[in-house]
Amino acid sequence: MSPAFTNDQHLNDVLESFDHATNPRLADVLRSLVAHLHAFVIETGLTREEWMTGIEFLTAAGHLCDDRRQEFILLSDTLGVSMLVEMVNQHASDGATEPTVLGPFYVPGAPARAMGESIAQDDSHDDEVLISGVVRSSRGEPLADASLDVWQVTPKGLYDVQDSTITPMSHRGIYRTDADGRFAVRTTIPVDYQIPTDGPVGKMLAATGRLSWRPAHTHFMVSYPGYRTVITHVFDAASPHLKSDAVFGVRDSLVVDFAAKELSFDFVLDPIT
């Protein structure tokens, strides 16, 4: 009788199947993914029923993905993977702005806004705040005509793509710095909000006793040619959820006092090396 085919032999067969890939990076990523997945199955003693539950979970996540919602990004966020990808890719030097997650509700193509213009395009609000500062390099040079892509939930705690009663592209805008690297963004004071809980990610959080709240924040994507684009947030120091962010995105250096209604925050970019 021939000896039983082993787990290691099976893994080796799968890894060898990528040997003729025309994209070496794709082959390396898939080999690593397969090795970790096989190790996970063995380590946990994954049952057939658990495997099928996982398949059904991913299928349900896919059904919720469209041009207005990205359940897989939400899953990545809540498992801490999105934050880790930013940390691995940013390699921020001491003093450079720390990154955080893109989030599932980023929408490209936001309208250009003038210096100091509000991104709130619905009714005017008394709870507005002015965020101003300088975009500069980690060497201290101001970066003129840098781009700041800004987005945020409305005072209702929803993004425009979540609520058909909100003006499209409200609480979104792209600003440019002046000749001295200065910018000024006006918005409503951000509010704490819950990530969507009506899908498989929400069920996962409930099943594991986790909160679905995000601390109040304003999103920024700051870019300049020749420098690393930083995807980050500015968080409200008054939020009770800073220590329990559902997507693990809070960093102390990004927490500011929105209560002052006018706050200063500089963005510091590292050059691409």
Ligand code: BEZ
Second form
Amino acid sequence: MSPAFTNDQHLNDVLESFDHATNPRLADVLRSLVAHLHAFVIETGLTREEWMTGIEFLTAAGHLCDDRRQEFILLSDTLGVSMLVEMVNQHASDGATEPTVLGPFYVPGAPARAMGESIAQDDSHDDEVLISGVVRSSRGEPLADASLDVWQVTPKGLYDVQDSTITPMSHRGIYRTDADGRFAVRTTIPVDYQIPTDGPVGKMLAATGRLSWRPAHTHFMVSYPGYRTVITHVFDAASPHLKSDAVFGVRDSLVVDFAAKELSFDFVLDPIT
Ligand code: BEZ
Ligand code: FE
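Given the form predicted on its own above, I would also like to look at the protein as it appears in the form predicted in complex with benzoic acid (BEZ).
Once more the chain from above appears, this time first in line as the rest of the complex follows.
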């Protein structure tokens, strides 16, 4: 009787199946993914039922995805993968602004806003805050006409795309810096909010006793030709969820005092070398 086919031989067969791929990077990524998946199955002694539960979980996530809802990004976020991808790709110099997750609620094509204009399009809001500062390069020069794409939840704790009663593109805007690299963004004081929990990701959080809260923040995507775009947030120091962000996105350098109503925050971009 020939010896039983081993797990290692089985893995090698799968790895070798990628040897003729014409895209070498694709082959490398798939080989690594398969090796880790096989190791995971062996390490956990994954049962057939557990494997099927995983398949059903991913199927349910796929069914929830459309142009307004992205359950797979949410899954990546809550497993800390989105933040890790940012960290691995950061290559930022010491003084450059730290990145954090993009999240599933970025919408391209926000309206242009003037210096100091509010992103809040619905009614007037008492709890407004002015965030101003300079966009500069890590070599110190101010960057004129840099773009700041800004988005945030309304005081109800929802993004416009989550609530049909909110004017589309409210709480979003694209600002430009002046000749001295200065910008001024007016917004409502952000509130803590819960990520969507009505899908499989919510079930995963509940089943593992995890919180679904994100600490209050304003999103920024800051870009300038020839420089690395920074995707980040500024977080409110008063939030009780800074240490328990559902998506592990908080960095100390991004925490500011929104209660001051007028706050200063500079964005520092690295040149693409
Ligand atoms: C957000 O900040 O918009 C967000 C990030 C990750 C998951 C859900 C929401
Ligand atoms: Fe957010």
